[in-house]
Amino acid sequence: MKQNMKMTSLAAAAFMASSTAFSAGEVEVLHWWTSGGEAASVNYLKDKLDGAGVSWSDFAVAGGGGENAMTVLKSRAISGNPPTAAQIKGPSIQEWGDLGFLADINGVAKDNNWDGLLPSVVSDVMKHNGNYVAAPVNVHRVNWLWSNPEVFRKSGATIPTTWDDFMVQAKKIQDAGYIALAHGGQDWQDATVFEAVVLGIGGPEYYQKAFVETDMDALNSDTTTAVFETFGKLRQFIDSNSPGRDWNVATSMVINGEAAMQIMGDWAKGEFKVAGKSVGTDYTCTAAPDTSGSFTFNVDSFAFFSQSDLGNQQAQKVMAKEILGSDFQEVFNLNKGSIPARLGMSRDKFDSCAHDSMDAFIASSQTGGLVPSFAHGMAVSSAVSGAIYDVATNFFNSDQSAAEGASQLVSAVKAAK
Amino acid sequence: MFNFLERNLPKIIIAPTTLAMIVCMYGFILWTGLLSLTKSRMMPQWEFVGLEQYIRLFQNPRWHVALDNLLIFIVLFIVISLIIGLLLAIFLDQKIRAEGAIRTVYLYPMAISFIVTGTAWKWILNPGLGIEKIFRDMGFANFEFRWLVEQDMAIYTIVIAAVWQSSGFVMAMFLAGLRGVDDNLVKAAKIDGASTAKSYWYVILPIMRPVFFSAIVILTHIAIKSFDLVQALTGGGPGYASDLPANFMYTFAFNRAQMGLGAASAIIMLFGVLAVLIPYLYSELRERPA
């Protein structure tokens, strides 16, 4: 009988939900999460919204880093017909905000206490002129070192925790006949490794000054030359076939035991999982050398565009609320390998890498070690990060000296600002 | 009414095409030219800054790499494609057996898109997968062919792939030209005692001048708009060593929100094309007033 009652009320709820669907409007969401785990995560959000009576119109534009999606978004926005929400992150949110396209969702934020739920480094990115215009879905940690313990055992090496030690251990691994550092020679991957070196050698304070605030004095210091020296030493530890290699191919080299280590964000975990490997025994995750107390974050988010239709405005608010709901945050991040953007969630279902990430996130936010990733468009405008990409990738693929690299970086950043 | 139609039908039919061309070609050239004078970043922004974007462009080391690469690529691509295409056409013209089949084989690469060509050559030229590995497996342990991963040589791999794709097409054009040569002229040359090589050099090739003209015009525009081949074969790498101006333009205008700079580079590309083509068109067309 009780069961029956439950069914009836469920049915009633469902009926009510479906009847409100007519008035609650529609969200059209531009994103480029089209691969397996990512698509599943997006579908979960879609189902969530369906349950709340909001219909979902999928506007997926495939293509790696979202360049295609951004091109489509620009043309839609210029023609006065932007989608309800779009996958935009970092300083780009400010650029769109400056152009006056984004909707103020302060109401939802206030009702759901976003200021309390989100660490301030994250919420600052989501605000334009002090108003919430976007909602974060996850936090990726970029400064990870992925290792294959088997290869380390066979070469008699230990997982390095400092860059000096890295050079010693990598030499051992190489002498044992393995590739020390699995790497794909694409500009953003070069920049990802470069970023880890900057953070390790320069420390978070220098990182913040030079690569977030683009302070010319900090960039023009000896620290920059020291960073390039270490970065240059890494050239010898990657294999010569690396140019053009995709990041997940590099990850599979670690999985197969061809290579010992890879420096890559926590999305690499997905590759290990798909290959059926378990953390601790088949692979390990540790902070990149000299960065254990720091955390380079890469936060994905949805920015909300101004809507004229009242129903759609309402739907937009429902979507914003659901994104920060603990259900969605948990499912999405379990799929994607990242950690939830909001604090105070149950962490039982996450694995030990994610736990490390969560601990480091909270600890580093108190010490100032929590810094935005410039290699993933979180720290500086796309013009400046592009300039850094160019210098890093050109340096890494040539035999330039550290001094040349440093001086090129200074002039390139200056020109792009 | 019928008379009006009869008189104006050709114009009416051509009008939409003309209109589309004026808007989509010349209109957008003008638009890009204007954009290049503004400080536009993510979106067009009509705040004019004079030639600042051009100054920034020519201060960018990556742009100079792209320009140098374009020069290397255009010269080598056109010259090698012409030579190979011409030789293939002359060999095929010797009344050999199975000409149709061979012609098809040589022409086939043209049916493939540059993306496929680029991807295939990426594997062939990859030291760990392709030619180098094959030779090493055969016992030549010191064999090295790794242009694809060398900064100074990567642009030549693009030349190789582009030549492979286009020389068959050039061959087809020359073959058609050769078939159009009046047999009596060749016979006359033979009677005057010219060797085969000499009759080709002094008689047949000069007659085929219009074919050279068409081939060069077509190859030049293939070369300048080359984008997909680079994207698929090297991704502009290692580093940005094999960038061409089109890749530069795309990266800066679309990926890096520097629309003004991208527009400036597009305009420079346009001037590059004009600088090559106008004198050539002028010298070729002047002789044939028609």
Second form
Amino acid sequence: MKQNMKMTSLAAAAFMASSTAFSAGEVEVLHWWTSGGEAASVNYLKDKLDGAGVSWSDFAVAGGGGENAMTVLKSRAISGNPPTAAQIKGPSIQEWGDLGFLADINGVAKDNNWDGLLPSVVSDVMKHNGNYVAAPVNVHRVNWLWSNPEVFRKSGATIPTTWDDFMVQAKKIQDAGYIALAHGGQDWQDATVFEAVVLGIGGPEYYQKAFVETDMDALNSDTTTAVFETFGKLRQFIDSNSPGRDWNVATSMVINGEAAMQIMGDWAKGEFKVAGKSVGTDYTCTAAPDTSGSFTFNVDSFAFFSQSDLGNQQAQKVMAKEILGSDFQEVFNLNKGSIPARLGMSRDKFDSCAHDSMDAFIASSQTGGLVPSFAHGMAVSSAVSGAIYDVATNFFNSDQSAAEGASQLVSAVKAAK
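Given the form predicted together with the partner chain, corresponding form predicted alone:
Next comes a single chain, given without company.
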């Protein structure tokens, strides 16, 4: 009897030891959140996991659009050493799933009712063959125009709501000695501005057909030429130091009163917050010209890569659960400038920009104005996205005509499909 009790005690002790080791795994996380507002958001997730007994190994690769991070990820995955989790989004999640790299986290999703917590436009992207393989951290609205009211007052200009008026107001600002449009000359930033012009000039129906469905008739139309005409006019309002400038440096130009406006997703708001600025007085957020009824969405998410280590598998599950927790969703998005991916969250702590974004997200989903961002990896394959990037940035940094830009886009997308 004593022997049996002793054996039972030993077994229990061994089980407890193995359980402790099993729960105290590690997540190596690949991401590109390195600016002020973004870093604060990442650190909160790191702290949450630390409190749950999961250690965090940071694998940050700078570059606001994530191209550098994806290059590193491909190298790691091909060599058989992928990170535990990586910041991946949109169709790229499906591509990684098709290659067999991703882990099934359906158990966590079912236990925590993700299907009930997430809008279908978000949850559908997180699944591969019907199984959850990724967790969303937020919903970004990309089609924002950030403005410095003081620069507008000093220039005698008003914040534009149409592209035609943008040209008029930008000229006033330029004549007053300010930079009208703060911009970083990187391909993903060029694509972000191009996307805003596409949505404003063509509207959501054209956007959906041409840049989501890649319908060749829609692409090969007069509307596409009109898009390039407006896009080309923006060149004159950007300063000569733009090439290679990081997006957050461009945001700081608006914060510091060097420039009047920036077209950028709502992650820019995180930079205003870090700088101690207040919405409505120090800066304003309005929809990019001619896009007030539409919403280009960019959902940041972490995809989970298959792991052989049991502790790291458990750590993945803890990370996935924490990401959709209401406290993390609130704090992360307050820091990041985005809105929660999770439905039913309290709005109390969110500012007017976030409220506008939440309202626009719901309204546009009912009117057909809710469209995935092609500039941020949500709408098309990486091959097609790369083709659009190349054409947009080559056009913007040359003296090509609108007709030439439109023709090159049609040819590039057709070749990439």
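Source: prediction; values computed, not measured. Residue numbers count along the first chain shown, from 1. Superpose the two forms; the largest set of C-alphas matching within 1.5 Å is the rigid core.
- Each of 168, 349, 327, 256 but one sits over 12 positions from any hinge; the one at the hinge between the rigid parts between the two forms is 349.
- Superposition of the larger rigid part on its C-alpha atoms leaves the smaller part rotated by 17 degrees between the two forms.
- Taking the core as reference, the Cα of residue 85 moves 5.0 angstrom between the two forms.
- The shift recorded for the CA atom of residue 310 between the two forms is 8.8 Å, with superposition on the rigid core.
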